[in-house]
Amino acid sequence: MKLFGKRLFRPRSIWIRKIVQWFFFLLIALISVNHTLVENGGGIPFLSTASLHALCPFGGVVTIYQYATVGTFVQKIHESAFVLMIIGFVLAFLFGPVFCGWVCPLGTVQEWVAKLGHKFFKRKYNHFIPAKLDSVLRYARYIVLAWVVYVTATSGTLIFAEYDPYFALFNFWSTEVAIGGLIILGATLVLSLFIERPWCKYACPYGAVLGITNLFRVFQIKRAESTCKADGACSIMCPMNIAVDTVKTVRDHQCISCLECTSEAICPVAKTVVFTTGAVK
């Protein structure tokens, strides 16, 4: 239980999100392990052609230039990645970056490590970096995005695979993973003990793309000022450190649509922080 102001409040859980996160983590883990088993003569036959590159929607983003100019995909990128990219954009336009908050296995693992950080550092957790520095660092992922798109477009190769912690997470036992990816994965997990979702906040290029949809998405997180107690519960629980209790509508480019700030999860007043298309009073 947590004490906000003078009230003792037990936060609820968006349980369906936990189920979705576990499902996609186990699915990707199964496909990755099976890929290795197939290469050694075993595995599940109907999953034998599946790969992480085929299931990564960001692969569709980095291959847009080559597909538009010459009609082919970047090496290792499959048509399925292009389809998933489109689905990801549609979902983001409707609901915001739900891929980040509900689907991405790397984001899920960072949240699991964060539980240890919360136990070790209590309220200090996720607040180690000064606010001014943090606000600048959050735009670093757009620099990463520009670099990845430019290098991929000019080289025609999937250069990001050598640094991708997501790929390293599900291939650390194989010879396919590059040392750079393992180093970044290790750094991400260590930093997750101090900062919630550090890769998502400061480096993820796909998160940078989807984050833009927070400006115009259909379903938005809104706060009713008339019933808000301004106790900061919604802001304290936000993994991305967004000051939800200071805005009417959350349009921050870092929002991952996890819904942990809503009245369904942490806000003690019903229908105060809601996920809706309509107006709130």
The other form holds:
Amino acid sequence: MKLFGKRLFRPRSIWIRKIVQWFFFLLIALISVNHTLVENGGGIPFLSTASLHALCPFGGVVTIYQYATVGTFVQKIHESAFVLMIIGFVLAFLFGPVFCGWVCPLGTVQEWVAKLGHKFFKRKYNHFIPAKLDSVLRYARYIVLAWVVYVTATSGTLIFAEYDPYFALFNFWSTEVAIGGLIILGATLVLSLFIERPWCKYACPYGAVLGITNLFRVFQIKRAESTCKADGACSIMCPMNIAVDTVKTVRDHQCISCLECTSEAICPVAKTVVFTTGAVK
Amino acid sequence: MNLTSKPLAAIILIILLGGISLSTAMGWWQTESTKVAATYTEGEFAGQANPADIRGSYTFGDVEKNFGIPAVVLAQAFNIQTENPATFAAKELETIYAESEFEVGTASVRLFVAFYNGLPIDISTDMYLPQNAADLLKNRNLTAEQSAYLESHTVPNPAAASDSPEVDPAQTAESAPEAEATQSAVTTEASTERLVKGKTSFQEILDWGVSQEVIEQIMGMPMPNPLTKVKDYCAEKGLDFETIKAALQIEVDKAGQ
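What I would like now is the form predicted in complex with its partner chain, since the data block earlier showed the form predicted alone; can you produce it?
Complete assembly follows, chain above in first position.
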């Protein structure tokens, strides 16, 4: 907030991101409920009745192999998942994994639980795992990705649905949900009390795909060394524990483009940590 | 060019919702099956609808449109008592056959359609048909391999359907003893045969005389809880079930000699 050109209040968080997250969470939740209602003879008018599989961009990723070799989609996957996959890639190419930081409802739920964790553990929150172990575990999601793509390609079925916490989150009331998915969802929510976004950091195969775009995305998070006070606020605020204050350009595969580290939020110096296409000094 | 949160939020919404709107306008936004089965891409049957593409959401009416098998025949095959068989969805079979020892579901419909129409289908995995379906298929031109597969992959009709009005009572009365005998034979065979299938557990393989050491050698990893199904464990560990199954079957056969 500004008065006579002077900044009186500096937000400590990107509030518009929370609104966007709420929007997509409610949208997906309502569509999932509507899908169940329609199967039982009811339904909410003017709202999509799509299944969650049809609205998951990762469904597009896992069906690529079958589509390329046989020309069909994996069971339960439809054209819409393919469209969302392409949109997700366009967004990621431009801005990095904004789908993870701004859209994904499972990420949103983990952030909500994280608020409790912050209250309980204060500064210790999100720093329970030793740094060395943590840095190795961060690559586990690529193993998950390879496994999911392999078993889907060889079986032609959506085996990941049996373990998918995102599907379980929006189908826990239905008979379609698998016990494996519910267990992983429960574990994710409990872990979120100690670690911010544990599923995203260590296991999400879609985050693994999108994370690669941090290496070459058009808009990048950059830190101006000339004006940086090196107070470490950006690194402390980062939900993904990225040491923003030690690099000039954030290329970490875990960045979710949430902008919480930027001068618009936690960084106290204007135009020091920015989301930009240009160079900073 | 710098970008702040508000324009970024707007761009995300525009690209995401705009992309969906555009794809809808172009006819690409499909959130459910079009109910048009994919066709064989090569071989003698190229261009014909492929039963392997039948999905759980297909109704018997959809199957009729794609494959020309009347919905009433499908209902009879699967013992479905309904006034409008065309609206019955294949995925509902799993609920109706929930008590069956072996799964009867969408895969069963694929198998029935393929055998009924003489179309090729991969029978390297286990798919089961109820007795009524098997009886209907006996009048079709099945190969020796298909007949043998059908013989070992038939399950009894569900109890609730035993008085199904769809089946000719006279025919049922005439064939009752024979059907009973067949069912009994199938059940006996299923319980005594030593075939590694999708439902086979490690315990069964141990019981058939294959040592844990040999099993672990084949799997390339420690054996889990013996009650675990081999197929489930292969899926969990990313192993090719067909390869493991074949190797285990060889050992089972050796142990049985």
